[in-house]
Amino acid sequence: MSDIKRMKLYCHPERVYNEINAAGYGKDALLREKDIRFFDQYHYLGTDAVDDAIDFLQVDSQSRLIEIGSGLGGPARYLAEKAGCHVTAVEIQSDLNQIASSLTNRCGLSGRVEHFCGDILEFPEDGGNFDAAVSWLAVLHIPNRQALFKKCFNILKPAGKIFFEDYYKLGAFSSEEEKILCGDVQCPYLPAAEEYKYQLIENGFTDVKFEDKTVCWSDFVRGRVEKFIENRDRYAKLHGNEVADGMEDFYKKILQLFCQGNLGGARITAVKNGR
């Protein structure tokens, strides 16, 4: 957790209230969750990505969700609001956790959001209380898979459901983009598609299904650097020379590492075993 920030995405996240004020909205303004939603989402294909989720998982008022690295919220207060459902965000970044559990409570959705800051490894287990985890480019960051799924696992209801959106291992990776993943992306390590399936099947999930998402995340990374260097001017002039040029940074790193081919990307859901 203390080489998270090497991670330029996750530095100077008050860069969000840049964003919202320049959409209008005052420092202490009440907001909807409509209002901010192009700007809280850090994953890929925003609020399309968390609709795939309330589809696959049948997501209602009634659901109970628990998100695995919530970053500043989006898609925990758009599940709620859009579903209804009550939404455990979990975020380590104490900075990010501070943020979002704020933008929630201008959104008046405090009700449904609760927002955990600290470690999900240690995530306290209560019994099985949650009807599905849920997670958009976050378990990445967490290298003790088994941990996690064992933890997954532990606090779902029975035939509990998970559903991650997550790099993989396409092919052996070349000692740069070791050296991006480790440090820029602060993921030190990745297994490929069958290693993945595996250590889910051996924590006790079952009917694992690994979507690629490889292509289409491809396609997004490669507009987001177009769109940024597009509008690079106006970022660095709202947010500031510094972060414009981590962002840019970050973001074309990113495409560095998709066009070599040895990164892939996927949509993992899986089942808790009734056993």
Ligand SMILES: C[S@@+](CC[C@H](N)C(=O)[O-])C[C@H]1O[C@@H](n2cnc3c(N)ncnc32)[C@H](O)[C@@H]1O
Contents of the next structure:
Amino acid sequence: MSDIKRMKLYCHPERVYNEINAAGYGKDALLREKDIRFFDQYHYLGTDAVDDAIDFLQVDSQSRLIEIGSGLGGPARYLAEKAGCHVTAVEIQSDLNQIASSLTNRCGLSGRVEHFCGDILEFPEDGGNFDAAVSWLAVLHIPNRQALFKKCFNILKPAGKIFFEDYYKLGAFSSEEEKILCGDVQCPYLPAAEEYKYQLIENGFTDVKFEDKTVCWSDFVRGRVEKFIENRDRYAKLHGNEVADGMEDFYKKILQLFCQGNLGGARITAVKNGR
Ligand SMILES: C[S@@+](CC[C@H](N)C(=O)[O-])C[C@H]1O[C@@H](n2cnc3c(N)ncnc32)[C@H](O)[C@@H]1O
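Could you present the same protein in the form predicted in complex with the ligand, rather than the form predicted alone shown above?
Everything in the complex follows now, all chains and molecules, and the chain you saw is the first one.
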């Protein structure tokens, strides 16, 4: 098992099919994006967070976006369905990417969402094609920020924008918090806000804005644990006990991190310096 699979969120990704089947759709049935949006988003506050990106970036049918770390493809499909834009969805885990691609086909969105399996750091640079780079909770997995932000700069059009939702460091982590971050969350490095901003500026971005989301994300992860416990029996029946144990442990560890006050969450936006 590769290291990223130590993060229990990414084990058994086929559980999305159990949810789809339980909602009454046959194995290969055609779907609508709205039928699956409750199961296919791996970030906080679901499609509301993606709506904020659509508004901020003024995404329309002419926009070309790249999503860094697209998971099961939920945000990419929602962007394409809601705004009619084109999205290149980049995902490093082949099993997630394969499921994402099959769901996109079943939703009839293959013309607007293109799935690319690989490391964003290896994504081919062909001269700055994208209006915006978006990402939800994926940057935290990529410790080489210099390479990542340089890549973003190179693949964006002049004055192209970034819209990331990501973790950052609010206070010094205890050794237990570090262990959870490195192992259970696969997040070996987190900068503080100022360092994060500086790294973006250093790599050619301007107008860097950092909107703190810590309180709202703490509430979200607390509610997620409560809801999970309330519905645990149903979850275990549908996906099996091992999967339920894994998800419960993962959700509780994230809540523990937010409760200890050293983990922060933010929406980070910036503009590629046009010069
Ligand atoms: C928390 S998930 C979020 C998925 C999706 N953005 C969503 O909100 O539903 C983060 C994703 O980033 C992917 N990822 C991590 N490092 C990556 C990299 N270097 N290149 C591409 N994808 C990466 C992970 O495999 C994971 O699927």
